[in-house]
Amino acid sequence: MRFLRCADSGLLVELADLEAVQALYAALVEAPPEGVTDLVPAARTLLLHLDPQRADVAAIEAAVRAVEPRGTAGGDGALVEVPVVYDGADLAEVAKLTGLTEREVVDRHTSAVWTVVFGGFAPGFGYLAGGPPELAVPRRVESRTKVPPGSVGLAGAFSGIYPRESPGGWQLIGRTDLEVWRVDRNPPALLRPGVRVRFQEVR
């Protein structure tokens, strides 16, 4: 566990693996420290947002470090559902990287409930975990300039769905007309920290 300062309102966090991450987040979700404001998970790091008037930053370095994490965030959380059409461009590549069948690979898809563990690379872009290990593939060699709004991708580990149009190299299994994003919904991201998501089949 490393601790680097992010200007005078956040304290960076860095842990082994995502599964150290989500056990801290977890904990420090029913517990944050006195001074801490919010808490932003990822991969390998959990961000802890600051109040500068009221945060002692040794004394949340300590609280922090005794903290016991506990499970992991979000497994009872909201349950979206994605209605989804599997005719990505990528669906018989990702079939050939994992050796399923294009049907064994949406069943798969389709079968885990996945977990949204982070958010990023553009607003309202969820990364899924805990689908069936036999789905991670690596990213596109080369990516996509234009990938378009509602894409259902695959890449490392995660799942996830492109908000909209956007430069991308994630390996696009499906797409869906769900918008998890509108800056005119409280709140605009559908798919936060601790949602769970159910992939459906449509035709």
The other form holds:
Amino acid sequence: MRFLRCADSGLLVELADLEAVQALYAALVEAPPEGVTDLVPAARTLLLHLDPQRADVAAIEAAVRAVEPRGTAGGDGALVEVPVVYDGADLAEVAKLTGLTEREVVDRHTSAVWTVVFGGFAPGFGYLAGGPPELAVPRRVESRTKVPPGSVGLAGAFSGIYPRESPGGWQLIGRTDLEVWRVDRNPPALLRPGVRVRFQEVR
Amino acid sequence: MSCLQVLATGPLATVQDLGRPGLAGIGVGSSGAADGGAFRLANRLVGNDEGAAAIEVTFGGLEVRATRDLTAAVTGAPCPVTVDGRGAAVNSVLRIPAGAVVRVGMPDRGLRSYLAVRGGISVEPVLGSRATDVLAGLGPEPLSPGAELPVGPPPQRFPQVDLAPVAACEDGEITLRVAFGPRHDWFTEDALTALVGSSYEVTPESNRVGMRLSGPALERCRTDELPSEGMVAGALQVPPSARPTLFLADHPVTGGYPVIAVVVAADLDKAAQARPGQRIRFRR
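Return the form predicted together with its partner chain of this protein as a structure block, the form predicted on its own having already been given.
Next comes the full complex, and the chain you just saw is listed first.
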């Protein structure tokens, strides 16, 4: 565990791996130390946003070190089923990159139970981990200027669903009609950290 | 219902408050007024809670008509203000008769001004806030002519001063205090020296998300890929162009390029008032 200061506005905690980030996030989100205004879990770090008026950085560091890690991510552990039409523009490319057939890519994507490990990129975008290692693919060399909402993609070890039209470099394998983000719904994001996801093929 | 009718907006006018912190887990940044100090002052002058929604005016050009008698204040970048054509002072309490037009002209220094009205702008909150986040596309749309903004009921507190003494925004080169980190060790010694030893110019590619700066290149000594990580306002993120971007209120929740240094919180308001062409010096 390494602490990196972001002046008086933040404390970046660098951890060994995604699991360690999850464990620390799960513990801190339930009981954030005094002066911490927001938590940003990522692949290998957890950022603590600080209120510079109230935060005692030394005390916060001590509190973080004293945390009993949890086994599971925060959130309610709900299972979201995502219906997907697997006709993405990059499906053939993903098959080539992974050495699988397109059918095998779809089978592996639908057989795993994924977990939202962190958000970011856009409101409602959840990074899904826990898929089969064979599906790990690099981002596209050229990112698209417009990815349609509902696009289901792969990048690195993650899968994700674009909540709205935006630029993006993920390899697109399919699309869903499920609205993963609606501000007039409570909660607005279906894919919150800790939520589990199973993709289902629809034709 | 009483309201403000928007007649003109200038380059960009948005409704802002103190933002929606606490939602980073679902990819939502804090947003809110870029110059929080000026924003809070505007609300205090009219007797509002500091977090009541007000209008952030970028580089002047706002014209609104009041549909009933209102109390208002303009703070931030000092600009010529008129009420029905008559000059009025910034950082003071303004009485706006029903039907009068308030004009907020182009500031002669600074970039962002705030127009607060007693009662606050009472558009529907989104996720607990009335702030417009231009990156996330959350909150009310940026203002456009013809928009009607409801004004809330006046608070119980009354304005207590007529005029607030405020240091004017700085003209010419501004100095912002920084602390190195969190990824300063990804950069060469020369880069760290250049960052605090020379000045950078604010480019026109600047908005509420961040300011792109031009100046000496900040070369990296580590070229491997950084997994995306959380970002704070004030972060100086260095993309492959080797020129830093200074993140402001609507910055992305996470970023994939290393942060060489972070502007201290107390200097963020000053950063938000830097206009394209202005020079910035970073001091440790």
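Fair warning: this is a prediction, and the values are worked out from it, not measured in the lab. Positions refer to the first chain, counted from 1. Heads up, when I say rigid core I mean the largest set of C-alphas that superpose within 1.5 Å between the two forms.
Using a superposition on the rigid core, decide whether the Cα position of residue 48 changes by 2 angstroms or more between these two forms.
Yes, the C-alpha moves 2 Å or more.
State yes or no: after fitting on the rigid core, is the Cα displacement of residue 38 between these two forms at least 2 Å?
Result for residue 38: yes, a 2 Å-plus shift.
Could you tell me whether the Cα atom of residue 12 shifts by at least 2 Å between these two forms after core superposition?
Yes; that C-alpha moves by at least 2 Å between these two forms.
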